[in-house]
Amino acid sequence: MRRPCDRCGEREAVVRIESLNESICDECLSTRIWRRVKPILDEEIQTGDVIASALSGGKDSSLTLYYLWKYKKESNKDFEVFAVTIDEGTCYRAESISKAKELTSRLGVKHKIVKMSEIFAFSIPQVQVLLSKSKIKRDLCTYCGVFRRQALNIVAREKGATKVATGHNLDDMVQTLFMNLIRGDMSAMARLFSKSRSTEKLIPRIRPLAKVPEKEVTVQALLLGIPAHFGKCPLVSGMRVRVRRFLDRLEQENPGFKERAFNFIEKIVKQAIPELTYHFELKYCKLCGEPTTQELCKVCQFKQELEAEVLSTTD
C-alpha cells in the first residue's frame, strides 16, 4: 500500500509534489489543478464565445479540451467548444491523431482535422528533407511552430472561433519566457501576458494549463483515463531542447523554481506592458494578408527562404 495522502489522509498518494514536500492522492491533485485552471477560464471565457481547442492528441492539448468540456458543463456560461487538429504530416502526428479522434468522440465534441499541406502546399517532412540538403541553420521546430500557429489561426477563423485554446503548461511557458530572455525579445514576453485584442483576422489565445506543471498534467491525464499520446515529438530540436534541460536541472535542484520564476517574470512584465507594447502595431502581410508585425509574416519569410533553397539546388 502506498503512503496516505498528506492533505486528506484518507486515500493513497499517487504523486509527489516536491515543491510542497507533499505526496497527494488523485482527488487532491484534481482539486489542486482545477483551482489553477478554473480562474483562467472564468476570466477568459464569456457567454457567446466559440472556442477552438488546438488538439494535437498529446497529453497537454487533450487535458485542455477535457477541462473546456468540463467547464462548459459546470459553468452558467453559454459557449461553444470544438477541436482543431493541424496534421503536419509526420508519423508522430499520425499516431496522436487517432487519440484525438477517440477523445473528441468520447466527449461529443466536433473535430476538424486539416493537413498542413492543404494550407501551405507542403508538409513538415518535406521541409525536413529540404533543410537536410541546404545551408540554412534554422532548426525544423522553428518552421513547424510558425506554420502550425498560422494554420491554426486560419482554420479557427474560418470556423468562426472567437478564441483559440492551446495546451501550453507551466513548463512550456517558462521555457518560452527564458528563450525570449535569451533573445532579448521583451516585446514577445509582453505579448505573452497581455490581453490579445481580437481583430478581423487574429484570434486571441487562451492557455488554461499555463500554471499547471507538466508532471501534474501527465499524472492527471493518466488518472482520468484520457486517450492521449504521451511521447514527445522525435523531431524536436534547437534552443528549446537546451533551455528545457537547463530548467529541468534547476527545478530538480530547487523544487518550485519554475513556478516561482513564472510568477516573478509575469509580475514584472505585466507592470511594464504599457511601455513594451506602446509601439506595437499589428499589420497585414503584403503577400498573404495574414496578421503580422512586419511587412511580411514569418510564414511568407520562411517560404521565400525555402523556395530560394529549392532554386539553388536545381541550378
Second form
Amino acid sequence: MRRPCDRCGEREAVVRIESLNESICDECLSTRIWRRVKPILDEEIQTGDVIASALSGGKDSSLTLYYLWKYKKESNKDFEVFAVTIDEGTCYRAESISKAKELTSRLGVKHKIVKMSEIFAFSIPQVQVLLSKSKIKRDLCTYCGVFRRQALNIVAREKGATKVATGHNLDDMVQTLFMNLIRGDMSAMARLFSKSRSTEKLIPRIRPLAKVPEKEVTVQALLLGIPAHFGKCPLVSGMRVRVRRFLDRLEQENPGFKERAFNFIEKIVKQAIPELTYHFELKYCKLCGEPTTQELCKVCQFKQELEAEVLSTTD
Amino acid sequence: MGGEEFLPTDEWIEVDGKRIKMRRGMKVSDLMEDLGISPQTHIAIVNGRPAPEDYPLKAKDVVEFLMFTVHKELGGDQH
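Can you return the structure of this protein in the form predicted in complex with the partner chain rather than the form predicted on its own?
Next comes the full complex, this chain leading.
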C-alpha cells in the first residue's frame, strides 16, 4: 500500500485534510462528503420537486448532478432531476459541454443546452469586446455571472423546475462572504443565507456542495470517474480572484479557516436575517419583468450600460 | 528540509512529463514547495491516482499536478 488512510488504515490515502491532520482514503472521503451533502438535500428536496441542475461541465456542477442522481436513487422521495447548460459562447465552454453531455448520457438525465445569445441577443465574447473598448471598470465575470444566473432562472422556469441546484462549493461561498464584507453589502449577505423564496418567476436555488471544500470536490470527482472539464476559464479576472488568493493564504497558515469562517458568519447572519429581509423585497424589472430587488434587474442595467457604450463608440 | 535524509539520490521521478532527481525521504509536499505549487490550488496525481501531500515519493513515480481552482460568480446573487 502506498500510504495508508489515517482513519480506517485499510486503504491507501488519496487526500490530505490539513485541518484534521489526516490523510484519508477514497471511501472515508466519500463518507465525509456525503455527510455534508445529504443533510442539505434532505432539507431542500421534497417529493414532487423538479430540480434543474445547472451543469457547466466543470467538476463542481458535475458532482452536484451526480449527487442529485444518487439521492434520487437512494432516498424515498419522488422527485425529478434534469440538467441545464447555459452556453456563454466562450471557446472554453465547448470542451465542458462535451463533458456535460457525456455525464448526462451516462446518468440517463435529460439535458437542455441553451445559448446565452438566444436569450439576451449577445454572448460573453461580444460583451468582452465591448468592455475592451469602453470605460466601464466592471469585470467580465460580473456580467457572465449575472447573465448566466438570469438565463438559468428563465430556462428552469420554462421547463417547470421548482428548484435550481448549483455547484457552488465551500470555497466559492467563503469568497462570496468576504466579497460582500468588502463591499459592505449586508443585503447580499442575507440573501446568501436566507432560504430562497419561491415566487411566480424566481426559482429557489439550492447548493448541495456549499459545505464541501473545492479540493475535496476535485478528488471525489476524479475518484468517481465523473466526466468533467478541469480547465480554468481564460477570461477570469476581478475581485474574486484577489479574494481567493487572500483566503488561500489564510487557509494555508490556519488550516480549517474557511470552514470556520463560513460557519461563524452563517450563524451571525442567520440570527440577523429577520431584521435584514426588508432590504431585499422582491420586485419585477420594469423593462423585462424578471425578478429583481431593484427597479431594473441587473441584466437590464448592464444591457443599458453596454448599449450606451455601443452608441458612444459609434458616434 | 535539509539534513542527510534529503541528500540527492541518483533516482528520479517524472513530474509533468519531465524527469527530475529526487531526494531521500522526499514527499509530495516537498516537491510542491520546490516547484512553488500551492496545495491550496493544486492536487497531486501520483501514478494516475490522487495522492495526499504527505505521500512519500518513490523512485520512478510519475507525478502530475492538477490545478483545481476555478471561478464562479455568486455575485451576492444579484437579480
